[in-house]
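Next up: a single chain in structure tokens, the form predicted on its own.
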Amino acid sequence: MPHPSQTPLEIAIAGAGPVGMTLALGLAMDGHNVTVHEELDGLSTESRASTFHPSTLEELAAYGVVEDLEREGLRVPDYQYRDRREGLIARLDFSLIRGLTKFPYRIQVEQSYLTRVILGKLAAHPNATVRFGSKVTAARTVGARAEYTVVRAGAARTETADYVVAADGASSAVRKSLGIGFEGMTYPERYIVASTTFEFREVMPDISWVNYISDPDEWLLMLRTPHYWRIMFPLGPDEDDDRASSSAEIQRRLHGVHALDGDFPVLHTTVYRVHQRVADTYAAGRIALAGDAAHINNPLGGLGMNSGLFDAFALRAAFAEAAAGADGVALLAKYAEQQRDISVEYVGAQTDRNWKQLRESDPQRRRAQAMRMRDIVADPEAHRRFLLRSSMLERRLAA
């Protein structure tokens, strides 16, 4: 819910993804004086995050955008884990969370559409302003204020607001600012993700809308947003990108997931490093880190543009402490040191159990998983409990 500001404060969000745009509308709403700096010139259409957990949904009908995403999206009442060759090993059902939450669904639709619906959002609040082909590329703080450089049309400027918060993405121009490090690793193997708008329900009925399918050769996720399937395949070390993004490849792989007479209709692929990396502090006296500037992970699971916006929910909440005269820089100090934690014990040691589930290739142990996943779903109190965790809901409700 808004929280009322006794004092409204000048801050600066450098990242209009979603975010820095979330963050923007919830202090917009409080009172706060805010301005968002990108350095596109207009906002991303990346093909990138599409879930909306139900934890997320929860947090965001504060912020009016939930209809919208009702709207425009997918409601997903249930996902799946799969092995390629044995084929379903446990459906997971979130109506079993019913009576824990307003939402007991996913929504897939791209994160594009959420920073569209909040940007004419922001329109109405006077307070508020998107500044675009605009890039933060330092920040620090000096004496009660936090002083920034931004650069626009090729000129370099500093500017000054009570903070600053880095919501620019995993290469944050100013967290490498400030010197604070980005330690992780890098995951040995490459993804490819090709969309297509083949409706593999109409001959594959029995999988959901979010479908992750275990193999030791070929593990690989389904997902479907409102307008496309994506489908995600790991590559091998020695896979050369560009031959792994043919044509002809993609048609290989996809006609490994069902033998189709023809090829499948591709709108596009990408190849990418996945890395799972949490910055050494998310905080440095008044400037903040968000999202990915603070934290990135594997995307199994569809936890990390989740994690990023509960960073931007948490620190509304610190600007709102601070606005009624609490101490803003202890205040932030809090937040890196809570949020840090979620990241490092909750949403990367989940994303790495699931990566490496879905790539086990001992015969014993993958036969151990699917027991254990079938006994999960045979068990009503286990299965809402898996739920509750994979959903990030577990946290919230124990808040």
Ligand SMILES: Cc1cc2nc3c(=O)[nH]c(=O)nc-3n(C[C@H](O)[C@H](O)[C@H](O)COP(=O)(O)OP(=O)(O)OC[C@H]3O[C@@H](n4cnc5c(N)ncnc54)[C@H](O)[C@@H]3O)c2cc1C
Second form
Amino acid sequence: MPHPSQTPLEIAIAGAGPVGMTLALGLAMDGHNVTVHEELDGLSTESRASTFHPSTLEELAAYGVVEDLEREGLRVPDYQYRDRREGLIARLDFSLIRGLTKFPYRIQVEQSYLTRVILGKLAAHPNATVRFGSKVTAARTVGARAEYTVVRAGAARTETADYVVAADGASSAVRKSLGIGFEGMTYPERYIVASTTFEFREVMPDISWVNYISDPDEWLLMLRTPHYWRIMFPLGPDEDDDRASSSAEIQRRLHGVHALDGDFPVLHTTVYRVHQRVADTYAAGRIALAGDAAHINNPLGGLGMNSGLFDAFALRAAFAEAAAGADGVALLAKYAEQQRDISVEYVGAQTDRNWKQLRESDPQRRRAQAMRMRDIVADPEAHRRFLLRSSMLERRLAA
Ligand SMILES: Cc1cc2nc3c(=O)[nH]c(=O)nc-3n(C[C@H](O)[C@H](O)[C@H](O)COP(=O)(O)OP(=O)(O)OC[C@H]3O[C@@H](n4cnc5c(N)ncnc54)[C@H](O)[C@@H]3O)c2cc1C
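Output the form predicted in complex with this ligand next; the form predicted on its own has already been displayed.
Below is the entire complex, every chain and molecule, led by the chain shown above.
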């Protein structure tokens, strides 16, 4: 609830993805009046991010959703770097950061589960509204208010709020309407992800629930959610999407991971293009960008959704200060600077390093990489530092 000296703010959020919904819950808990506009007729059920890092769990605990994630999700106490030909390189063991976090593990569960849980919790907050079939096409600052255009049932209308947050994903209409650039690059490879209920640990008993597997020809990410394995493969620039997604091709790739007698039961496949892009700024007056609307990166390291959730945590704190009388526009400018730095210096750099490491083709550099990882896990202090950094805990503990 807001402190009696605080004035509840009116905040409109574009997008009911994990970032928009988490922010909405935080703001509703703080007593603000919040409206989420989602262009789809319901929450997205797409299979996308599924990793919740220890740092994210630490923050989400204050939102009352971690119990739900624990109940539905899979606890991952360690993860591995492997070589496709030689096997295990290094096992990163979260038990080394016990004592530094209440959550010395990752939780694997689909991001669509988090948004569903939050939608249920928002129902208990009369100051929160989620409008489906409601597309925000533009936003601007007009005097001491933010104005935005929303299209519902084919009709466009103008609405106002104290602030607007664009959490409307990578193609953000709000970001475009503000003329904010989204510079960066597109990776030459696309990724193909196949989900299967086949239990790989029965035939590869030494793997963890999350495995980054390097190979100069075809690296892999093998990651388990509560109900199935997701295997990610790179697709070369000349490979055709339709052919790569055909059942025969998916089976061929999966048989390359394990030579199963018969077909793998495949639940879904997705081909997607991967980018590394950061918005020129994350704030313009009374409008803030958050999550994929502000930054996108390759998914190797599970930092996309997690770093977006950190935008939501930072915005919640900024709006709490604004409600207590601080200058909201200045707070959004500060938010923009801090979160943008994290995207560039940490998230972008780290995920790009992960990508290069997995596909490295030079034998000498591959050997050096493997030796570096082995040295790290052999030294408890270096091992601990690596875990803190890769799970975004380092900054949180330093703050
Ligand atoms: C295939 C795939 C796999 C991924 N895997 C991982 C992973 O393993 N780990 C990881 O950390 N990240 C991963 N990511 C990235 C992760 O999914 C995103 O970082 C995360 O979804 C960002 O959340 P968001 O809320 O900012 O945006 P989104 O999840 O994109 O949500 C945006 C929402 O806004 C809605 N919307 C769009 N435009 C408008 C509009 N104009 N008005 C109103 N509503 C609008 C959309 O319908 C959507 O519901 C993956 C992404 C993809 C595509």
